[in-house]
Amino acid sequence: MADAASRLTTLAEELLGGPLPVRLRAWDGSEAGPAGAPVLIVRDRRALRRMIWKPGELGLARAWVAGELDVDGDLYEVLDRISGLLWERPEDTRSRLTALRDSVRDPKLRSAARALLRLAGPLPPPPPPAEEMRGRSGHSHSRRRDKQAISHHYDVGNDFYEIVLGPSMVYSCAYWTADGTLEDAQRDKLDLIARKLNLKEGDRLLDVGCGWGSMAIHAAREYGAKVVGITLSREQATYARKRVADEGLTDLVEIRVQDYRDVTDGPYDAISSIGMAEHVGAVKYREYADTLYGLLRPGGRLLNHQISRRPEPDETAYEIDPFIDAYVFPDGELAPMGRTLSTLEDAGFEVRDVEAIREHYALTLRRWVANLERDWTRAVRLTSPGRARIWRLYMAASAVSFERNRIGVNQFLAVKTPVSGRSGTALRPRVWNEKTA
């Protein structure tokens, strides 16, 4: 009888309709697949049971989080090769995975599926890892459910995020020069946003989704702005308030645990929304845009920094990524760049500038992964092995997606232009990229 790796490789190629792009190492120590390729390790046959019952990303993710799958070699290369099966041959691979999940009618597929079931061992499948999001309550993107989702993602320990993000504690795409550090790039991103918003001493800034307070502190310290930062994460708020106090900025910065829908103390001169809109949801995005528009004074500015996805040929077919939804950003949704722009315009904004910085996020994510790997033992101790594995997989896979132009990130500068038509925007807006602007 063939060893486990050879049997598994043969069955996988029958089910996927083509050669595997990686080499496999099975639980019995055997290996099979293309020589010289990076190695995907199947440590336990329980991983097969997960993938049989949840074909595609979720089954793979559960096995990875549980430690039943691992990689020997370059994680980015493995992810790039595997994701290529789903992204570059979608008609072939996804239809086969769907057939396996639903009802296999093709005799060859049915035979391969039965053989895989025998190789996987006793059923039923193991339960999902403890880190998977469960027990969501309330309607999608209600205040209650949004708070649960934010807590799942952010309330995993500030010490853990310090490892991943580094001293800047900024959890969004940095703005890179050729030879800068991560801290330099994050500072430059915050300063770029402040300059696009044309912040001046005494301006009121609302920072929606303020995270650990970095933008609020930068705007107050460097520009003299009076800042209100809001978050739904109590751990973030506690951390941010301490940073504000340590900087001696309590007279300029207020950090609140508050939903954006409950902010009523406008008008503001400027609003920054950095990596927040992804949490809002398609059904609420117009309400979000309307709310921010209403909180600005005439002539006030919005800087919306948001991840985007490529448009689907049939937008009704868009589905939230199952791994991201279950383990990273519950209920998070990405919209195409054009839809975001249109929604801002529909709310009344005049969009004055759009800057695409996709490649910058790939660089940022690779630095975060390096930070996590460098202090892996401590990260595991602070959270759990599964949680650390989630973040490593999520960030590395996201870096590959940005590099391959599967997702992007954009900064929209929008103005609540008054009836006079005087937007207050510079004639050459890209001079904001220069420090002297």
Ligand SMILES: C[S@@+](CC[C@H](N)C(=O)[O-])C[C@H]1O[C@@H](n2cnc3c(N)ncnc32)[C@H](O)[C@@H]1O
Contents of the next structure:
Amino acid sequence: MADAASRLTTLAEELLGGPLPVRLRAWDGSEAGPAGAPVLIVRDRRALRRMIWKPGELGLARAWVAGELDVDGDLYEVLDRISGLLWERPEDTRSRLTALRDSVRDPKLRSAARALLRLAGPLPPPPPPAEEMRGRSGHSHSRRRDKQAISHHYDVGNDFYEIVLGPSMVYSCAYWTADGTLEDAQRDKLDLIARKLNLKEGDRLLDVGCGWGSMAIHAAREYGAKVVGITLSREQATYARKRVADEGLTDLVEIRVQDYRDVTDGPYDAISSIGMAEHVGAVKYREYADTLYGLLRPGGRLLNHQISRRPEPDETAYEIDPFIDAYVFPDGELAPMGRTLSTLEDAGFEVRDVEAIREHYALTLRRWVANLERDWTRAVRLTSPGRARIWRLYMAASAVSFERNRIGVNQFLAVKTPVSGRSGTALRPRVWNEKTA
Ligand SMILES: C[S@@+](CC[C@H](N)C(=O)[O-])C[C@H]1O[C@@H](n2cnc3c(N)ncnc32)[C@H](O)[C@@H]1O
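Coords for the form predicted in complex with the named molecule, given the form predicted on its own:
Up next: the whole complex, starting with the chain shown before.
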């Protein structure tokens, strides 16, 4: 009988209706598939059971988290090739994989599915790894549910985030103006936002979703702004407060554990929201935009820095990525950039500028992955092997998605322009990019 890798490759090609884009190494050590291609390792037959049970990304992800799947070679390339199957022929690949579970009508596929079940062994699918967040709420985005979801992602420990993000502790796309370090690029991003917001000494800035306090500290230290930073994560707030104290900025910066819907001490001169709107959810976009509008003084500015996705040909068919939803950002949701823009307009804002910086996020993610890989043993000790694997996969896969223009990231500058029409915006705002004295 043929070895496991050859049988698996033949079956996979039959099921997918085309050649496998990677080489396979099976649990018995056998290999098959295109010579020289990066290798996907199936360490354990249980991986097949998971994929039969949950075809597509979630099955693959569960097997990856459990350590049943691995990669030998360039992780980015494997992800690029595998995700190409799901993205470039989504209808075809997804329906074929779903047919696998639903006891296929096509007799040719049915025999392949049966053969795959035989190869997968007699055991039932193992339970999902413990790192998966269950108990779905249908994305209600109630305050309570949002807090749980944020805690799932952010309270894995500040030590772990220090490994991934490095000393800047900024968890959003950096701005690469030169061949500098991640820290330089993060500082440049924070400064770009401060300049877009036209921050001046004494201005009141609200930093919505302040993370570990980096923007709040930058705005206070470099511009003399009086900042309120809010986050839903207690661990972040504790860390941010300590940093603020260490910098001697307690007079200027207040960090709160607070939902953006509960801020009542407006008006503010400016609001920054950096990598936070992704958590808000489509059902709440309008409430989010209205709330921030209400918190600004007339003439006040909002800088909304947000990941976007490509619009779907049929928007009602849009589905949240099941791996990201179950393991990474429960209840997070991406919108096409046009929707963000029109929601800001609907809330009353004048949108003055949109800067698309997609490639910058790929560069940033590649640095985070390298940081994690460099300190892998400690990262595993601080969390769990499963969680460290989730992070490596999610960041590398996201880098590929930014590179391939499946997702993007944009900075929207929106002004609460008063009836006089004076927006306070320079005639040539792009001079932001030429840092002046
Ligand atoms: C990806 S992090 C970005 C942190 C920071 N802005 C940065 O760039 O490093 C998202 C932040 O949004 C916060 N957040 C999410 N939902 C929130 C809500 N409803 N109210 C307040 N903060 C929220 C999280 O607690 C977290 O601090």
